[in-house]
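One chain comes next, on its own, written out as structure tokens in the form predicted alone.
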Amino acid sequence: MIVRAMQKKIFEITADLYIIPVFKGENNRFSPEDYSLFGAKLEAFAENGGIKEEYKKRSFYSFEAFGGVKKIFFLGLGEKEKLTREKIREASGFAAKEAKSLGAANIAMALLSPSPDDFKAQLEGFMLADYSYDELKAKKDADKISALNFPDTAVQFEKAISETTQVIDAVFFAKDLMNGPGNYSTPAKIADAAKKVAAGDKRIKLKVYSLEEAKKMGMGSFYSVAKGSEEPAKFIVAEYKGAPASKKKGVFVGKGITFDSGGISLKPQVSGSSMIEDMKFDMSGAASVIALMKIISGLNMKINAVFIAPVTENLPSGKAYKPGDVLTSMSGKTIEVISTDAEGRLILCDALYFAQKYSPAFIVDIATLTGACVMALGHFATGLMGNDETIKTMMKKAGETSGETVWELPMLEEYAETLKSKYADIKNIGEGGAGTSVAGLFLKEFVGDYPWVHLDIAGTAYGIKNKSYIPDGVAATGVRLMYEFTKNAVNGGVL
């Protein structure tokens, strides 16, 4: 989609459809200044009750001008004082969805708000709603919007357009990886995607470790999860150097289980929170971390960052690890396996310990980690835990800005008691509920004293309903969230 900021009145732009916002109870909305002589036509249409002003209601009107028919889509926004940034994002996505259903390809759309930040939300919502996954179809989807034009837009919006289009491109990159089935988005495919991002950028040093190399480095936990699969596992590490070496690095770690059968602790076909075929999405954390690298590289951010993605399948076989096994992690801590379906924390613990080698300013990990998080928070809030108030606050603010809400969960010492093992230093699951918090406490054992935040996106990465700007329910949650967090870290002097 091409996005243009144009110094023209809306009806001077050649378009298939014109989207005009309307607020409830607003008078004289179609001023001659903005709509020239046609404002009177529109005002008369409104006075005759032709426009629905309620939030996400639509109305249509057509008239001839400049030698052609102007097809107008009036987008109801309700009461102006109740219009939040997330409602702007949602309304804009609704407009895009409706425009596509009408077969419109070239759109002219008035601003829903004069605020630059609100404009970014409007652009995000519209562009995100235009996503579709057709990579594996013989016949490609044709109903995509080719151009979006904004009339009377100030020069300040050019930067917002450039930034937002790169961010959305990275979201789509992550969604393409996520939507690929387990036989397509393999560990090798994820590694290749990281290589493509790194290609041509001399600031990125990429290393993809094989499973045997990971084993030699002492990653017994990651190795044990991966050894049951015939598909070669990959441990992906990318270092981005956009600032002097003296500046500290931020480290981002993403869980990358490209298909999770549960291992020997086999998952049922249908559980309370998901279906077995959805387990292709268990690599969402890895996809979002690589997509974040794509944004930071593309926008030439003056920071240092490291992106780590342990990527493997979790399958049962004669070589697979078993309940009751005791694993030795890279940290030297031993782990008693109670369930092979709690594999995400087992690959992350080695990655988190590996992250300490960079003496990072902070560590962020992101994972579709626990079904308990879906039970606790549903599909509209990501679980957040951590050991540092500053970066937790930065992540919460990033959630507010991006619309990818985070919600902090407790890390009580009482929960940690359930991880004590008779046979090893720690068990991989506890008992008595609070599964998301217990998983976070397990990970906390491997981050040392470095500032750390854990994001559980089990409920928010996919399965989203009733969000018009997430048309397929696959949100790639974390890409926009971690980008906004990174900006907060820069502005706050952490990076």
Ligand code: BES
The other form holds:
Amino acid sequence: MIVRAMQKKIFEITADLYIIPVFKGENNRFSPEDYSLFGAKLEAFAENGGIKEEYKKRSFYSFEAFGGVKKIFFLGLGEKEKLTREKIREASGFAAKEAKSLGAANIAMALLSPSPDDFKAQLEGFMLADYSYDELKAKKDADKISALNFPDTAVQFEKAISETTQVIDAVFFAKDLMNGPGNYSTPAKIADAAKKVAAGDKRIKLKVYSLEEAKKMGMGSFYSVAKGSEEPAKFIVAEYKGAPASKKKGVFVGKGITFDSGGISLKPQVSGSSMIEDMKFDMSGAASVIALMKIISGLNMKINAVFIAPVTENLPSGKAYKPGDVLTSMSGKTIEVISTDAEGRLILCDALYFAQKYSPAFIVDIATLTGACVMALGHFATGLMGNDETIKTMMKKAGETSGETVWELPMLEEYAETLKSKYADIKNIGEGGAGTSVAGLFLKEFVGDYPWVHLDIAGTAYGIKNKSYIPDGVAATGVRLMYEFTKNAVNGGVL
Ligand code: BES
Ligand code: MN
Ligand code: ZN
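If the structure you just shared is the form predicted alone, then what does the corresponding form predicted in complex with the named molecule look like?
Whole complex next, starting from this chain.
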């Protein structure tokens, strides 16, 4: 989709479809010039209540111009005071979906609000709604919208357009990796995706460790999860140096399980609301940190950041790790395995420990970690935990601006107690509920004293319904959130 900021008036732009927002009580706001273009017909249409003003209601008006029949799409927005940024994303996504179903390819769309941040939300919602995944289908999906033109937009919006289009491009990059099934989006493919990003930027130093190399570095926990699979595991580390003079670095760690069968603690076909085939999305954390690197590099951010993704399948086999096994993590801590299905924390603990070698200003980890998080928070809030108020606050603020809501869960000592093991330093699951908190408390053991935030996206990465701007349920939640967080960290002097 080509996006253009134009200094023309909306009806001076050649388009198939003109999208015009209408607020409550404003359906008669057209200027005499506008009406002169359409004659009295549009005026009569408006006066007869043809234009619906309620939020997400649509009405169409056809007219002839530029040698064909064109349509005006009046996009109802309801009361102006109640229009939030998230409602802008949603309304704009709704408009895009409708435009697509009309077969419109070239669109002119008026701004829903004069604020540049609202404009970004409008563009985000519109572009995100146009996503579809048809790579593995012989019959491809309907054509995507080819151009989106904004009228009366001054040059100041050019920057917002270039920023937003790069962000959305990276979100789509993450979504494609996520949608790729276990036999396509393998650990090697994810490493290739990271290579592709790194190849375009000399400031990125990429190292992809094999499982043997990871084992040699002492990652006994990651190794144990991976050893049951025939698909070669990868430990991906990408260092981005956009501020060579600065010592500050942020580290982002993403869980990369390309398929989570549960291992010897095999998952059933259906458990609660999740299907085993959805466990191909269990690499969403890894995909999102690589996508974040793509944004940071693409926008030439003057910061230093490291992106780490332990990537493997979790499968049962004669070589697989077993309940009762005791693993030695890179930190030296031994871990008793109670469930091989609590594998995410086992690959992350080595990655988090590895992250400490950078003496980071902060560590963020992101993972589809617990089914309990889906129970607790559903699909519209990412679970958040951490050991540092400043960083947590920055992440919460990022949740508000991105619309990717985060919600803090408690890290109670009482829950940590349940991780005590009879045979090792710690066991990999607790008891007595609060599974998301317990998982967070497990990870906390591996970050030392570094400021750290943990994001559990088990419910938010995919499975979202009834959002116009998230068309097929794959949200790649975390990409926009972590980008906003990174900007907050820069503004707050942390990075
Ligand atoms: N990948 C799953 C978590 C998950 C479940 C993500 C549902 C998305 C939807 C994770 O590896 C897992 O299996 N967790 C277990 C932990 C349990 C054994 C303590 C779970 O949530 O059941
Ligand atoms: Mn699991
Ligand atoms: Zn998992």
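Everything numeric in this text was worked out from a predicted model, so none of it was measured. We call the rigid core whatever largest set of C-alpha positions still superposes within 1.5 Å between the two forms. Residue numbers count along the first chain shown, from 1.
Novice: With both forms fitted on the core, check whether the Cα of Lys247 differs by 2 Å or more between the two forms.
Specialist: The answer is yes, as the C-alpha of Lys247 shifts between the two forms by 2 Å or more after core alignment.
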